[in-house]
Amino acid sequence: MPVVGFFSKNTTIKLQNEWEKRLRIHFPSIKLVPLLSKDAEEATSALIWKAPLKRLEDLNNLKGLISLGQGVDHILKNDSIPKKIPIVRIVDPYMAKSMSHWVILSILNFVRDTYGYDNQEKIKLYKSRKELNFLSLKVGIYGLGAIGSVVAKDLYNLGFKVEGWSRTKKEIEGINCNYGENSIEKLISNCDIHVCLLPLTPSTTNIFNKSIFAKMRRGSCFINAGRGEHVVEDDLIENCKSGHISNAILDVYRNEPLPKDHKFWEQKNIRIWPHVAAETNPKTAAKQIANAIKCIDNGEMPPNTVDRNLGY
């Protein structure tokens, strides 16, 4: 029976419970402990999101780890994970459709004012009010990887004109690709609507910054569902407050859960969502994480394995 040491950040055991249920219907003899407790010592692998990662030192059986999400920033910060153990990432379809339907709900609000119109219906006032021409506007979608190509796709067939940007190349029909250190001026200069999906890796770390925005075109809309890390935030409420950004919808955070006197609060122009956008399903993730769990018993690189170097 291979026993998985889990933790999730801010959840109960109901959760633990839950993804056990899910995983055996997959694999039926596993076994979900708690990270924390004595019994993960004889943990053969590892499914967690923001754990305490000095605790892996303790798991002398431990031969793989699984990230509860699509990103794993939160596993690379510990440098003292041995290289021979994997770190696993989730792809899933459904994560990707998720953020999809955030990401065009946000661009939708922002393109027909909806918070305007919201703002009217508190006083009663019933009147038109401005509707930006989506046919005139250019989104850039910065990372075009598993969830950022399906955004740009299900934009692109909206009928917006979609650019994207990433670290390799990529070919996505009716979307032009760019791609390298030295392209990406070109979506920042060039767009109307600017959507951050990256990774997390050193060279994305404060990528948004007062440089930055200061080369997007004024009004420009800013949508970050990548990580806090991304941005530096003193220098978007900066230009949220001059006007330069027209609107910042924000679905993550440097300190998380946002803090109550965080100035981000403050600023009317800057939409805040609790890290919801594209949650992980156990329905719909659990036999890819069943399967990776398998692999490392027996071994094998899993599908999925994050490349260290890259970060991703």
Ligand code: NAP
The other form holds:
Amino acid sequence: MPVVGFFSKNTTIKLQNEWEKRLRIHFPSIKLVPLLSKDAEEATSALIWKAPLKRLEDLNNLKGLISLGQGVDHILKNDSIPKKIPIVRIVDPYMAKSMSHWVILSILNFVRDTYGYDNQEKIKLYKSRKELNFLSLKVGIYGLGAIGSVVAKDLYNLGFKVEGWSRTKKEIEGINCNYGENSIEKLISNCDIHVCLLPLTPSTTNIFNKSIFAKMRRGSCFINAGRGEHVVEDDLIENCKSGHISNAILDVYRNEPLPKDHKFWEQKNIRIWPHVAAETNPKTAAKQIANAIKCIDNGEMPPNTVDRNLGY
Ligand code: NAP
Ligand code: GLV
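Could you switch over to the form predicted together with this ligand, since the one displayed so far is the form predicted alone?
Below is the whole assembly, all chains and molecules, this chain first.
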């Protein structure tokens, strides 16, 4: 019977039971136990989100770690996890679609000036506002992976011009795909809407900074659903204040939950979402997690094991 240590940011027995029920559909003998409990000392794998990683050092039977999300930065930030322990991530088409819906919603709110109309409604002002022509706008997608590639295709199918950026070469019909460190410059200068869907690694940390914002077109829209650490927050605030960035729509922050006294809350052209753009869905993700647990127990390399050298 594989014992799995479980930890999620809002760990409750209800949530743990929900996961256990879902996982047992695919692997009936799985037992979930709280990561911080004594029982976890028996665990051969751990299913975790933002867990206190020090705890892993006590688990001598551990053979593999599974992220409860698509990102693994919350695990890889502890570089003392032995290399022989595979770190597995979720890759779920449901999450990619869910993210795509959120990005489309954010872009349409920008293009159709939803916030301007909301303000007019408050003062009963019935008046058309200047409309942006979506044909003259280009969307830049930073990160064309499991999520970014779906978002890029969906935006293209909605009639947007889309350009993408990844580390290695990609071919996606209708989308101008750039790759490699220097080609980020093309997206920065060619696009009006910038969408960050990158993983957090040493090469992508603070990637959206003063010098990159300065190279964006005046009035650009910036959307971040990658990680808070991709953005130098003070540089973003400065650019939003000056109007160089006309709108920023954010789902992720360096400190989560976003502190009540954070300057983002006061900045009118920054929209705050509480890290919900694409949430993990036990119903759609359970099968691959159960399979990962099985592989770990059998000493096999599970699908979607991250490359520790690349960091994603
Ligand atoms: P993924 O499949 O690993 O894709 C990552 C993409 O980023 C790949 O296209 C990769 O290029 C590119 N990339 C990585 N490092 C790069 C670099 N230095 N320069 C240029 N491109 C680089 O990841 P994913 O599943 O799409 O998820 C991406 C991120 O979204 C996650 O890591 C997480 O941070 C975030 N996320 C957020 C939410 C939310 O609710 N806000 C939900 C899920 C995920 P290659 O293809 O060439 O390797
Ligand atoms: C959420 O942020 C994830 O990485 O799945």
